[in-house]
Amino acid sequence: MIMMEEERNRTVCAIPFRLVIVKTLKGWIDMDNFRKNNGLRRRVLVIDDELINREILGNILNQDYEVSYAADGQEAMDLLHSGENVYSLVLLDLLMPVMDGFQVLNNMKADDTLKTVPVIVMTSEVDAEVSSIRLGAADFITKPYNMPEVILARCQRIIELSEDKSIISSAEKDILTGLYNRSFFFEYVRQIEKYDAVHSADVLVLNIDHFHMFNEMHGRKEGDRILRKLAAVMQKKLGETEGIGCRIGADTFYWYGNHMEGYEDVLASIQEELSGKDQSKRVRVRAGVYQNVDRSAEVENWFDWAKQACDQVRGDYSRQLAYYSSDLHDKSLYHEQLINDIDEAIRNKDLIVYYQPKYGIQGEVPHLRSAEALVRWKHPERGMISPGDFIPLFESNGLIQRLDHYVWQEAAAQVRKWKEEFDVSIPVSVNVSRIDIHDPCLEEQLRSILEKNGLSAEEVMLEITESAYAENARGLTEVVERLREQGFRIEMDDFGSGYSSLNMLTTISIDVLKMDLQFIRNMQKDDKSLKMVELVLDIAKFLKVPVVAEGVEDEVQLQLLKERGCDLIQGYYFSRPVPPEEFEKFIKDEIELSEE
């Protein structure tokens, strides 16, 4: 599928790059007007051993161009190499002493600087035209020169075509990597597909993980070197499939080529060559492949799907490559529907806030102390949707903030309703995501919700996670300090699940520790987990804060925790998360218990 350079060059002018060409031609017209208005004229070199022919052509061309002359090929090459003038066109006689026109064509073709200068051959021999075309001649003028208007028109046309081609070529390629730019890449793929839709084709998307961080650590110059190297290695390793490549954005690359197997080996080879010996400047490349493209779909969709596969391995260091499949397609459509439906779900209250009770267990009888707000989605078409389907999705695209705000409002309204109905205050914990932490309006938003429902800050507790700390420790610390000053109570969720949990305790003042439920699940199975539970409880005692144990499911777990001084229990032992109306049973039971 790869086009030979000469074939590609001849194809450029035929490809309907409508938007690009319109802009290019407009620019050319503007430049042409600029030249005329400022008296700037292109220079043409006439090469002919006959003085009379040089004079005739000079008289024809002088009105529009600056004309230089050479009496033989060697003199012409000396002028071309001197660098004194830039030539827009060469008019070349073939039969000359010292160096003939064929040798001039050969020399110009072999020179990177001169091979782009268009040449019109002057001859009356038909056989010479074929040889000249093969050597790169752009057009012919037949001797004798008895039609000046035709000569001027041909010169103007060849110069315009050459300059248009030069402008298009400069826009065609990414300057840094030499790969195609986006618009030209997709158009070339469409052209290839138009003439070769028989062979199976694959598309590949490659991305450099955390490339912006690499640039910050090692400098943009080193980053550019990595991009150039990746482009070169990609062409080297994938070139065997016969394809074309493109750079999209800063650190993403597209490839289109014949179908092949073994992309894992190809990517491993690319990674190996790209990493080199300097491990301090190592980068990780991940990839997504869409094999045997569906030609009934749009070309751009092929790469969107391959990118979806590529995104599947973001942050997954156990693999670097994923294949697009129908399952992934269905999942993407499913996620897209959830994203599109969130606003309607909020308006219609299809997102239902459930509540899971937290019981204090230090004493003979457990007492209801608070609850955690947990959202569920009752979709009008898909029924109940698991939080595991939509919460990670919304966390990845920023919609989690909209969901959080909805839950805060619903939870606060429910606390107010219970206070009005039962004359008791049941504090409710709500999640504060790391996106919320970065919101400068966070405190105002929370304060507004409290004022609207007539609640105090202690009645809506805020859960933060270790991931928010790991992403922006200083920012989280500042926000937490301001929130606690306003009376909010802060719960550290999933304590012990990550490496920075202990570090969080040294920098952030918190009011409650929520122990990671994995410790609870495993504490009866192995001593290490039980020791971790004891360690967390000891830390909490030192800090003088209560501990909530999540995921408690049976009496044995409850007793183990109670014996070791755990304060609060949350889990299926008492109740699964339930809708507000079912939660009222726990409130009524607690009221009856307190009246005994």
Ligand code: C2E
Contents of the next structure:
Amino acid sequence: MIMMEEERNRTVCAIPFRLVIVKTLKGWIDMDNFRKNNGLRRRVLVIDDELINREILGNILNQDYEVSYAADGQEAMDLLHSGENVYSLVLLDLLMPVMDGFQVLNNMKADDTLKTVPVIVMTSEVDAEVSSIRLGAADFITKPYNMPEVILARCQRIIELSEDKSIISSAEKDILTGLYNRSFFFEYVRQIEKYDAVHSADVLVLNIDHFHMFNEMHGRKEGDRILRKLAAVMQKKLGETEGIGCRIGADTFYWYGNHMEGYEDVLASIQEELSGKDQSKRVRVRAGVYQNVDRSAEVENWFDWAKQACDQVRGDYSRQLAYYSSDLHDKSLYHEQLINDIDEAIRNKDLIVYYQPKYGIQGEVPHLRSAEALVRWKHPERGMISPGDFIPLFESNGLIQRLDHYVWQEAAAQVRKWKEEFDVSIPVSVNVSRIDIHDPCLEEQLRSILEKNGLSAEEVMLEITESAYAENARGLTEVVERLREQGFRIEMDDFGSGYSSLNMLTTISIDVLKMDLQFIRNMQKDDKSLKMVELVLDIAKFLKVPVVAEGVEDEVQLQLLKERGCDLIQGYYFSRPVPPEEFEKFIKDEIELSEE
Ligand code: C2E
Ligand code: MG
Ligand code: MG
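Structure of the form predicted in complex with the named molecule, please, following the form predicted on its own?
Entire complex below, previous chain first.
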């Protein structure tokens, strides 16, 4: 006789037996070993209205499993829903009072947690077997139960199959959001592409702006909630395009689906569902779209391109979505070429340093005081490239350091050469990018260039652009202090073009202010700009530092600045940046002037 009640009441730890490998704090553990070591057994549920059948089956199954019993469908559903135990397998009779087996199968199939529990149907009718398999039963066992070993073997096989399936699906999913993880996502995209090259496909990259800040302000739990929500909305929308999604990194999501015309509405509804009532917890989702993917390119490239579009709208509050276009494509190929070519350009000296003179204008006649080193790229295929094309690119990927070190060395060598040739010292300013500033070897690098060329620190001046001041004010102040202690002269470049200038001037000591050329450009157009110029000159007077006005192109501008006490002028009025040979003319003129 089987002791059903006793069995039911025995408290066996409710471990999710269906997962063979489970993630714990210590890593992945093998549940089979864990079970053996801890004397734990899987639990199965026998549903049959006839006591004798329950007893016979129970006797067989008891050898390997914990067994629970239900006498009809309703009782079984109550047990399954109670969550008291986790069942590895259900053995189900079809003909029962109250609720029959078909209904149980239907109910289980409709329930997200129960639909993965495998069911073996017990029946003596062949027709019923077929329809129950259609309803999702994993297998069937025919009555009467006269081959216990066969029953046990079938149960074991079905449990193993279902556990394997659940391991696979847990390994391919991102635990937090339930979307695919990177490797499975790419694999599935490739599979779909293999079988369906008929439909055009689109890919999207979605990202939450400043998500790290949201996490810091509202905590990780709240951050996780947002990520789950985004994934859920995305999943819903993906369903409409027969697509699949993935969480690729912390707050970056990939979308792959059938082609659609526009994604503005999709993004708007994602945004709307994410924005709860609490204004302070609003997040902004941005997206990059690459439509009608080019099937001759790598799948990974599609997403790189969508990401490039997505990066276009980073921090741009006027738009949240950008499409990858052929322009952007050409630009990215161009950038790729420049990145590939930089080393060779340095080796071959295709990077040429031009010099633009700075003239002192407060005397009766202007005097050459110094020059700024400005790089040009004489590309073997693309011709002359201006720094506006490659400096921001190299600043964004760190290559700027290599370029700058090269320019500093070239400029120092030039100062040395002129010194030897003309017996005068023309100090040259070099541009120092914000990435150079945070390089711990910056001072050493500069010192070694000076030593190599036998120059003193005043002969190579350093222009630091204003945007660098905003980024890491404290770090910059320290670096500038140290450089000044070593005798370097610091010029604040593009003063007035950003937000940081005034504030920075209270904490940082500089030697020269370079007024942004926008002021000069607008000076004659409106009173406000002229007032700004006067203001900058006043600030410099207060700080007792000279001002260089950049971008001076004509006599009127020069006179306006001279009258207001501006010390130095750099601009097309005197000269465009020119190669060193051409610059020598200015040196010779200056020497002649001083000999008069
Ligand atoms: P910047 O340092 O503010 O250099 C001044 C820019 O203004 C130069 O542009 C110069 O040609 C231009 N300019 C000078 N006078 C006039 C004028 O009268 N009218 C007009 N319209 N423009 C004038 P360029 O050479 O194209 O350089 C642009 C920027 O690229 C530079 O701005 C600097 O930030 C960066 N750059 C140039 N060379 C280097 C370098 O070797 N290293 C780094 N890190 N940046 C560099
Ligand atoms: Mg400059
Ligand atoms: Mg400038």
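Superpose the two forms; the largest set of C-alphas matching within 1.5 Å is the rigid core. Numbering follows the first chain given and starts at 1. What you see is a predicted model; the values in this text were computed from it and never measured.
Relative to the superposed core, V547 undergoes a C-alpha shift smaller than 2 Å between these two forms.
Fitting the two forms on the rigid core leaves the C-alpha of S68 displaced by at least 2 angstroms between these two forms. Superposed on the core, the two forms barely differ at K378: its CA moves less than 2 Å between these two forms.
Summarising the core-aligned comparison between these two forms, the C-alpha atom of R54 is found to shift 10.2 Å.
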